[in-house]
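In structure tokens, the next block holds one chain alone, the form predicted alone.
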Amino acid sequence: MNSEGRIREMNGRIDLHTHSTISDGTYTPAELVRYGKKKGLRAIALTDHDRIDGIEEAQMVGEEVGVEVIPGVELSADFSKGAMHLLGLFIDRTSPSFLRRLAVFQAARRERNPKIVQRLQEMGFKITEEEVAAAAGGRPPGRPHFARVLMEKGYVHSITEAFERYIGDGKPAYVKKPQPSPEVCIALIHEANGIAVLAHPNTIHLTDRKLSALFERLVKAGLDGVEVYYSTHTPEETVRYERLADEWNLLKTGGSDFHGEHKPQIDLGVGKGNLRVSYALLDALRERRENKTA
């Protein structure tokens, strides 16, 4: 292990991008935290899509087992190329204006589900809204639940295949929901006293020149950080995002984007096996948040 690796291990490992059954993960918030303890994590951030319902449960269990739980959320932003997501870390989950806007986003997710069902039916798949709701187990259905039904019916062999062939972005049964601009997402996170982080920049698919221009735009809007360390970033991409973070004076974060069985190749805290995120990054995030709210 090199010196950087030793420093990270000494500080303790963290995971600042995780999902639970509150959105599209397969672990409940309590199970997620206990799994984090089993994996030796010192802290995790619960960042469900458009929802913060699981944070209280996660924090209660975190206090019991000795895992720090950072309140978070993941928002989808409107962007013409690729997929852009913003993480909000250290959010105030009691902010009335933030809660009202999240309710609008949740409604948009619900409204697109019948449209996805219709497209799949038009393609010849025998699938109903009731089956997707049953797969969600009483939680708001999302695309992973469509994927699970398709897999259980034998139309695909895996959840990954369902996304790659049918319901992923730009695929035949994909339905885009209304999304706010990146600037609005950043403003909403700041309204809730959170730290705004650009998630997995490798999903945006921009050249170096265009990505640098995007960073300039987001920094002007108040972006605080970038998810440099991520499960599917190549070593070259990680170096690229480290350089951009330094160039634009952005905080560096990292996370696995753990979804449990919905992304079986991604494990909590380690991603595909080589992800290591230092607690020192969390200290820097906390300091920035304290300075912003002072």
Ligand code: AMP
Contents of the next structure:
Amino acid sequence: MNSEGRIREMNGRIDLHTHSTISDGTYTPAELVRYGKKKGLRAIALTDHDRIDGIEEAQMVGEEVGVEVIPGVELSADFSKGAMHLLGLFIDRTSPSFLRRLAVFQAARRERNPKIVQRLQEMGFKITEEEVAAAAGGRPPGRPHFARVLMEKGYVHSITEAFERYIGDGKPAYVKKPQPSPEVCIALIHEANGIAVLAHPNTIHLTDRKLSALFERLVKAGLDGVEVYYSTHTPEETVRYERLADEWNLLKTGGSDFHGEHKPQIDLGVGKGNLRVSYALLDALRERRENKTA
Ligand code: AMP
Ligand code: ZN
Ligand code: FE
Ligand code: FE
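Other form of same protein, the form predicted in complex with the ligand, not the form predicted alone:
Starting with the chain above, the whole complex follows.
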């Protein structure tokens, strides 16, 4: 390890992108935090899709075991290409207006889900809404729950295969749900006193020129940071996003996007094995947030 690496390790490691059973992960918020402790993490952000009701439990367990829990959320934004997701970090989980907006996003998911079931049925799969709901433990299902049912019924060998063949973006059983623009997502996160971060820029699939234009647009809308360190970023992509973050004076964040058994190849804190996110990044986030609200 070089000296910079040693300094990073000394600060402790963190994971600022995780999912629990509150959305489409397979660990409860409490289990997630305890697992973070076991993995030696100093801080975890819980960033469930459209939901913030796991945060209280995660923070309680965090205090008990000595892991800092950052209240977060992940929103899906409308964009012409790929998947654009925005993370809200340090959000106020009690903000009534934010909770009302999240309820709208959850409703969009509920409306979409029967349409996915219908498509799958038309393709000849024996799958029901009830089975998908059961896989999600009664909460609004996300696509990984559909994938899980398809796998358990033997239609696919893995969750990845379910996405690649049937329910991934643009695949035959994919149904798009109405999503707010990135500008609206950023404004909502700010209204809830959060820091707005562009998640996993590699899933938007843009050329250098188009990615620069997108950064210009998002920075104008108030974007605060970019998820530079991520489980599926190649070393080249990481360098590319580090440079963009510096160019646009954005904070750098990092996380695994841990989903438990729904993404079995991704582990908490370390991603596919070589992810390392330093606590120093969290200090920088906090500093920027304090300056903004001061
Ligand atoms: P939804 O919000 O219900 O549309 O589902 C999105 C979720 O599906 C996200 O958490 C992604 O992590 C997951 N997902 C999207 N594409 C894939 C893929 N190719 N393999 C595994 N999970 C995926
Ligand atoms: Zn997810
Ligand atoms: Fe995401
Ligand atoms: Fe995620």
